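We begin with a single chain expressed as structure tokens, specifically the form predicted alone.
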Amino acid sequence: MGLLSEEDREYLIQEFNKELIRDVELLHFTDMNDKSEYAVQTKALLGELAGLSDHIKLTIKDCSQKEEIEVEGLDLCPAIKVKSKRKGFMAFYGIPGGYEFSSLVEGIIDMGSDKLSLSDEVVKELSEIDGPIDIKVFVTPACPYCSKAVRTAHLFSLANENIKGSMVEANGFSDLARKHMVSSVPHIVVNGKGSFVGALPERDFLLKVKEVMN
């Protein structure tokens, strides 16, 4: 029995058929020797998603391939990177379970379409950023607000290729969460130094990012 219900499968098939205009790769770096439920379920979930559309391809590689991980711009493992010919950086460190499943589905659709669900004002402000920005959104699967923050970070990356947007599952990367003093989620860390908390509207989110950068 799969992880997705038949109802979810039918809905996603329809959405992918309607929205995807280009191929999307789910690049998953994992420990091939990890037989934990966490690792097995992540592979199974990605496999089920890839089976729902001819536009979705799953590639699995081992965490030992450090050079490839670096080339992909990733800095943690296990990781999932959603890729296509569209510019943008969308990563998931840890299983995108619970409410974060919607972030993964939206990421696939965003990378496989030409849509950009941001206001013109925010897109203009984002286009003026000329330095690298790494936005990591720490989440837990049970947080109903976290997926909004993850999606905002991902959308920012579509508007400006200098920006990287990533989800980090706080329980799966507990040492990193402690390093950044994550006590509530979503906890957003910018370039590994400053941070703020909350699923803010896109303009407020951008202002906070700029504030942290300054």
Contents of the next structure:
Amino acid sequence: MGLLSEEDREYLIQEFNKELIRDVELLHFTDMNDKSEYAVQTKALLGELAGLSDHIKLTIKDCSQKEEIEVEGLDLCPAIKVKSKRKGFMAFYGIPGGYEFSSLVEGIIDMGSDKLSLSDEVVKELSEIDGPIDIKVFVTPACPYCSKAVRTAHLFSLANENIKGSMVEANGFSDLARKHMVSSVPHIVVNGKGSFVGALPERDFLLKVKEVMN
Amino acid sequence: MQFTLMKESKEKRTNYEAAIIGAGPAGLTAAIYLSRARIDTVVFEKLIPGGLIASTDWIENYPGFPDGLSGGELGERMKRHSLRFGAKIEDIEVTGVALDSENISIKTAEGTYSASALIVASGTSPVRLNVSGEENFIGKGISFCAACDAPFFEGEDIVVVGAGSSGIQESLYLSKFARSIKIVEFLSHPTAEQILLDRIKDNDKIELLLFHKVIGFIGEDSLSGVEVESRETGEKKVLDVSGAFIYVGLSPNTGFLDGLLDVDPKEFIKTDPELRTSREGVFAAGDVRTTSLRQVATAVGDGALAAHKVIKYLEKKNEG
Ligand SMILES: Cc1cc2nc3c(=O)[nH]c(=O)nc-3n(C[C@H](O)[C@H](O)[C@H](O)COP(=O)(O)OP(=O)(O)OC[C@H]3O[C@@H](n4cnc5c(N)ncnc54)[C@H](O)[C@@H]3O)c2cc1C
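Pass me the form predicted together with its partner chain as well; I've looked at the form predicted alone already.
All chains and molecules follow, beginning with the one already shown.
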């Protein structure tokens, strides 16, 4: 039996069929020797997703391929980068489990379509940002509010190429979580320095990002 | 590991017969009843469908689930149930509501929607203690969501503030992670359901500190202590802890209404027994209204009744 229920599979087949207009690559960097439950489940999950649409391609590479990881703009491993011809940077560091599975599915649909679910006002404000912004959203899989913050970071990256949006599963990167003093999620770290906590509506999220950058 | 799929509608329209603010148990139940009556319905949700129950690990007093289930799963099931009959859930925050003689306008960051009837089911948010240091340590030791943040307190000593049902229930969950938990309660007795109190008696990690008030949170970069004062002797002491979870009550999410509806002194929306508010065509359901019990079962009951009243209201409006 797969990880996805028959009902979810059916739903996803229909959604991908309806929404995807271009190919999306799930580029998965993993430690090939890692036989932990998380590593095995992540691989299995991505395999199942790729089997649901001809538009989804799965590429698996090893964490030892440091140069490639860097070329992709990633800075942690294991990582999943959701890529397509559409501009934007969506990464998932660690397992996209629990509520984050929805963020992954939304990410695939966003990269494979032309939709942008952000208000015009926020898109305009985002387009005025010219420096690089790296938004890392620390989450736990059981956090119901975190996927909202991850999705907002991902959507921001679609609106402006200078922005990178990533999910970081805090249990899997506990040292990094400790370094950033994460004790409540979603915990959002901007450019490795400033941070804020909480799932906010997109405009407030953008204001906070700007605030912590200054 | 579970993989939770939240299903969304991607269709965008702005004109509906009925609108619901909030996709918690009250709003989603109303959506089920309205959609089954073939009323064209939209539900607005600023965070995630399911509402406040999503933040709790376990619900075991909602009928039909004798073994209990996680709040997240119950919320997700309610959401799927409402989508099945055709309700639309819009992932947007409502920022204002305005009424004219014909329609109700619902303002959001993505434009203005209109509907002929409205159910406000926007629920509540956790109340803060408003004591020194609290604001500084939110996210740095202070949390309001055990399901989200419990893993960060593995092996740590922590405090839970409030010995109502939520505080005790969440302490039981947190005890799977923390080394010790002191539950600080303002009153001289806990107010939780007896079954929960029986369970903490058997849990040697949990200790009750009754008739004490929290007077401050202390620490440098992150929380290192909670200062409490005995209400009996006035004696003050600091509990050395790295985490504090606060469950001292709820305040209604009514700010976006900007005085449009009559509310009670605590800002909960006043309704009549038919869940009508002070403005025609606007109903309120669930935790956001003045009521004496705030639970999933009562919110669900309210959602059904409010939907029924909206159906009757629209029938009358369309006749006239
Ligand atoms: C820790 C905890 C444990 C609990 N345990 C239990 C239990 O075991 N059993 C039980 O029966 N009950 C329990 N409850 C109570 C239960 O969660 C509530 O009674 C129930 O969720 C109320 O449902 P509701 O639909 O009225 O409001 P809510 O669940 O609060 O839903 C309101 C929704 O409206 C949304 N919203 C608010 N403002 C806006 C806006 N402006 N625009 C768009 N959306 C908006 C919110 O995001 C939210 O999703 C618990 C509560 C807590 C906090």
